[in-house]
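For reference, the chain that follows is the form predicted on its own, supplied as structure tokens.
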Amino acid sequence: MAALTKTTIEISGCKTTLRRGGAGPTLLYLHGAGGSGNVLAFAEKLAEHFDVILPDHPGFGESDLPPWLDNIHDAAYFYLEFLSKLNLRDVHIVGSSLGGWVALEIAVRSTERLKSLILSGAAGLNCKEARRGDIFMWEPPQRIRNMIVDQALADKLLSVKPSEEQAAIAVKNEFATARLAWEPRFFDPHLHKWLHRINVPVQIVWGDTDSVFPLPFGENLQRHIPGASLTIIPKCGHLPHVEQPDRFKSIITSFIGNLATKGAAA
């Protein structure tokens, strides 16, 4: 696996903790509530394909909490900056629950300096037909449980006890949380009117037995975006990137792959 360097930038006065590793198309990937650490071994494994880049979204990890962080489109605001910042163009963003909520609402804004969106059991929406888990209700052992398939995994996760500082990120992380999602509950009651703006290509990608956001949400999503493919992954929860690696790993792969193909002979 290709490691990760840490550096910080500041960007709207917001010290900005981030990692990048590897060589290849640029891939930003978008951490889901639990925040970046989950993510770490499998952005190192996409390195090996990618340009790479992880930050800690405003307010979760070791980036600052800005003042100015009130709700889910300030979040991608501040991430239409951080591609200018960086000058990144014809990025692939791969977005996990809550990150991929933040890649919808960069989308519906601009798409400028995007190539594609990947979209990992993706929060953003509201769904009638199911009904979703309330993480903020779970105790830290049971959403582990919830999240995951296969228990033997859970029983894994769970036997590595945090350090005070990861304990410490874990209830930052949590706060941060709840600015961005707490009511309503992880969805904009609006953005389902404006995603037909996204014009670049869509991966969407679900676990079959996902409870935080069971399957009928990324069904429901796959039918607001024009021209979204439904990936769907067996045996799986909430947490692909954990549960089930390698084959995320193969549907972001092929997925850019194919679109660098038909790049290549349009």
Contents of the next structure:
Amino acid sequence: MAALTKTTIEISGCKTTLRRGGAGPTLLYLHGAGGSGNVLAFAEKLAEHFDVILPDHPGFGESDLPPWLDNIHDAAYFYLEFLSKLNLRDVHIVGSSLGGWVALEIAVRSTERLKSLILSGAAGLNCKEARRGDIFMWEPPQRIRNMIVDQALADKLLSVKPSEEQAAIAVKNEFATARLAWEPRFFDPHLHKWLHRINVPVQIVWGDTDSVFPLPFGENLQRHIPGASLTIIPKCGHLPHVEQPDRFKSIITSFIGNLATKGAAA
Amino acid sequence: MKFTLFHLMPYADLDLEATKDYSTAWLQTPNTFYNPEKGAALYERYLGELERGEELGFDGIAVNEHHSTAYGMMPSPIVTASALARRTKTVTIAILGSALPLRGHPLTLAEEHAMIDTITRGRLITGMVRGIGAEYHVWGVNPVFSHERFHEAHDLIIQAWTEPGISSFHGKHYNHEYVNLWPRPYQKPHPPIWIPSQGSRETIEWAAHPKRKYVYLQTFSPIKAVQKYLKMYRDQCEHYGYTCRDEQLGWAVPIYVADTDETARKEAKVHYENFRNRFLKMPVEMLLPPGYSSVESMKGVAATKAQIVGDVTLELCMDLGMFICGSPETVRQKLEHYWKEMRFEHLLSMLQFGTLPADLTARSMDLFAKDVMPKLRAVAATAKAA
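Same protein, different condition: the form predicted on its own was shown, now please give the form predicted together with the partner chain.
Whole complex next, starting from this chain.
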């Protein structure tokens, strides 16, 4: 596994922590409500194939909570500046859950610097066919149990007691998630109107037993994005990068690999 | 010293056995357990109890707001206060309070309170609260913006009540091209404003500010917290360069009075414990949604979680001074002691709680009004004259 190096940059007055490592096509990983902590191991695996950039969103983890962060749109504009400031081009964005929503909000605004989107258990749309889980009502151990199908893995995750620093970051992440996603709950009622603007290839990935955004949310998202494909991971809950990292990684590498082949053929 | 009869209007007919597996009576206990016939009878009874407060000599009666819960059947205190407005003649009617941030258009609150104030010819007291955490789960309003919305809504309501003629209001959460309230409030410049709180420095600094001098009301807290926060308010006034008047302070507490201490404890026990352990109880995720309190105050939450959501006994709550219970003499002594120590002008007695039935509530109200209130009034009058 390739190690990532932590650095800090300033974007729109917000001190932003990011981890970067590996070589290959640029892959920007946008983490979910739980923060970048549960992504780190997976990001290191991805760094075997890609130049991986894993930022802490504004308000999350070790990044500042900037005074201008009020909603998901602020997060999207932040990342447009982020892409520009780091002068990133041909970026593949992998977005998990809340991060998938941020990816969608970025892409409807501009895909100029993007090459593709990979969306895992992504928030962003409402879905009348299913009721989403209320993560804000789940006490912390229940939250892990509800997000992971394999309860032996859940036991293992729960047996690790978080450090004081990790506990403080967990509270910070929770607050920032509420800021962006409390109401409307994990969706933007206007987003669906503009999803047709996404003109880069989109791969959607969903756990078959996701209890935060049950599978109909994934199918709904696919219907709204022209040409998007949906891959369902069996025996997997809301966190494919934690529960089925190898499967998820192979979906990402083959999707991006195929794009390169197609690009070469054209 | 002024006495206000405070009511929560719980759905006391809740089937406690059938609902015992729900972790809380708030928003997760389905309303299939609510019976409209029983609800109608309870409204009849509770409104009657408050109306009787006037006959018994209370200075005021008080209602409040909670949503989707058996804890209190007053999602709109505007409705209960309006029902009481025309059935009472002299008491003040306190809405303690309206949860400002829950309103999409708080200008409606300015209107509704102005209407009740006018209908009662100035008997309204306006309480302003944020609403407890559970309310944010019910309403969807983002708890992260709770403080911002509270302050903005407050400013809008005050502007609507005090600025003559046509003005406009532009905030982050609320925007109105026309602020021009009809009717304006009856009282000048507006109804007295009370701030019920479980205790927070930020709230106290805001309420005590010389521009506001709002009445600070410590609710349902251990007596040590009541002492701490009322003192904090007085100190804050000194810090602002003025001396706090007793009229700026209040304490809300459940009380039960019976002939003897032993009878009182025996009769109140199950009903008080139902109030605490069944009606009030909620998981910490519901009580404190993210952003409702500061990050700092969330840090200790895990440690004190058991304290927040665990079961309590009547005896423990009596020891902590969260519940005043006993013979008229015992209750008088305790309240006199606390009054002499803290000099709060306003005592808000909640004489019905949990499943306490009508007959026991009526007797406790009678004993409190006839054997406790007059003596405390005399003590306060003597102290003031001295």
